[in-house]
Amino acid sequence: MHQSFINFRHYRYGLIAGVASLITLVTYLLDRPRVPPNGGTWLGYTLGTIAALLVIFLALFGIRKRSFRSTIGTAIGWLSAHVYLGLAALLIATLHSGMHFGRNVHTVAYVLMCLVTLSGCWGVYAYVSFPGAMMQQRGNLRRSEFLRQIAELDSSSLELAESISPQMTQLLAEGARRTDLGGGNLWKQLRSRDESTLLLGIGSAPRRSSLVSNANQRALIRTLAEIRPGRSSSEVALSSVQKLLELAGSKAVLLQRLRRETQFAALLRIWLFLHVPLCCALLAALCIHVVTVFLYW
């Protein structure tokens, strides 16, 4: 069996983590304070204490993934435990506030801790659903591989285009000047709309040339689909005008293959901005709640 960080070591830490949450909610369920279970009690401060403890093993993991000469535990062992062990301190947390609620730091160390839970199980399935999608979407294909397919499409559609007239080969150039490779900002890519234009009427009188949308290649294709060459063509050029449609298919096949592994790479790094932010919100907000508890204890 393929081993991830999902079935690590058979499930080590998933066991781990299912046993300690088990026994602190049935501990909890077993409790009978005098007072209404709340993080004051015996139980709440050594939940507590636990919950922080594994929030700053969870912190380390950041620091562990970016050493590679450290001998402590791998990487994928580490990735197990900060998935597993991060679900059970969020179970912890909840028990260690006895479900007590308000407008004060505690509460808001709790939001983050959910929100750093919720974006960590974002990131789980981006990292166990994307890689497969984006293998899928380009097989054994790099994006350097993608581009240097869709130059090499450009440069035989040139060469043909010269065979058929100075226009024609004007027409290509642009569109392969104007074709939107699906780079650009994060938003853009995750945004993955084809934003290719094609300016059409070259040749013809200024006011006469237009710019278009070329998304999918479509302007290209049913502009190159119109043509209709006179009688006297010879066969070659026909030839040539019918290569140039299927140039132009496989080039935007690639393309969308390309915009789509583009998306699919700009989602994995996404929930990195937002789940180490709230991380280090987290230690911050933990470390004012833990403070104030002993201060005011």
Partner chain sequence: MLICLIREIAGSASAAHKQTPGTVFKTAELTIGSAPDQYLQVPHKEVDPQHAVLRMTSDGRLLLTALGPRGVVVNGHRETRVVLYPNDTLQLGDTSVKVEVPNGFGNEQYTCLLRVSDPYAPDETSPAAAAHTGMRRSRFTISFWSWTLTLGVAVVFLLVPMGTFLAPSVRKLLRSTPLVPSDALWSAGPLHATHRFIGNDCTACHVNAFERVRNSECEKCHDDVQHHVDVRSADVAVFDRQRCAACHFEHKEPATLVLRDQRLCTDCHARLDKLKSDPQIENAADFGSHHPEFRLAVLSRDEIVAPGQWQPQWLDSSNAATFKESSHLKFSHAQHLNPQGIKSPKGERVLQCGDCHRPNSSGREMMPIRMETQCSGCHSLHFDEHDPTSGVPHGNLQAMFRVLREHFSRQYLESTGPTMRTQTDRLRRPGQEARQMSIDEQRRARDWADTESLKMARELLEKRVCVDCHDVTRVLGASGFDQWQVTPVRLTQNWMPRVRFNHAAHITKPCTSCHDTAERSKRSSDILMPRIAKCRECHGDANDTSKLSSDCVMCHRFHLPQRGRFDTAALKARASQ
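What would the structure be for the form predicted together with its partner chain, given that what you showed me was the form predicted alone?
FYI, this one's just the chain on its own, none of its partners or other molecules.
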């Protein structure tokens, strides 16, 4: 069986975290403090200390995974422990809180911990399911292959267009230039909307030129399909238009796959934009929580 961070060493860290969670939960349920359950009972202090140490350990993973020369465990082992103990830490912190929340730094620390764990869960889901899905839709092509193929299609199209008319060349050149490949900022990558446009009415003054959406090359295909055999058109020109239509269709398919690929890559990366900064904020909030609790004892 393939060993991933999920089933690392027969779920070693899953078991450890599970047993730890169970012990904590049972202790919490059996404990009968004299005051309503809160972070200030002996169990509250114990759970708080454990949770804080766990958070520090979990944050150390960020250092360990960058130290390629480190021999303290394997990176996959650390990741496995990070995932399972992270879930256990949230439970322990929840019990430490005694379910008391308010508008204060203590609740901020807890909410940050929840957000870090949630984003981590999303990361686990992404790492487990996306690579397979990406492989499936990408086939054997790499991103550079996609780009090369699209460039080839553009280049063939322009070559054909030049043989038809300067207007056609301009139309195709503008279409190629204004193609949205799904790049740009993270939000655009995630949204994966085709914002390609097409400039219509080139060289046909006094008609005004206009910019229209060319999502999935639809505008280009429609424009090409609307070309009717006129008096001046030759057999050769018509067959070239036919060929251009085929090329536009192929480009549309390639663009869609590239866009999905870009979206997956962004999804795999987006959670880290939450997970890491929130984790840093959590460490700060945790320190403040510990200090202020005893500052105003």
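Numbering follows the first chain given and starts at 1. Note that the structure is predicted; figures quoted are calculated from it, not measured. Superpose the two forms; the largest set of C-alphas matching within 1.5 Å is the rigid core.
J.: Under a superposition restricted to the rigid core, does residue 247 display a Cα displacement of 2 angstroms or more between these two forms?
T.: After core superposition, the displacement of the residue 247 C-alpha between these two forms reaches the 2 Å mark, so yes.
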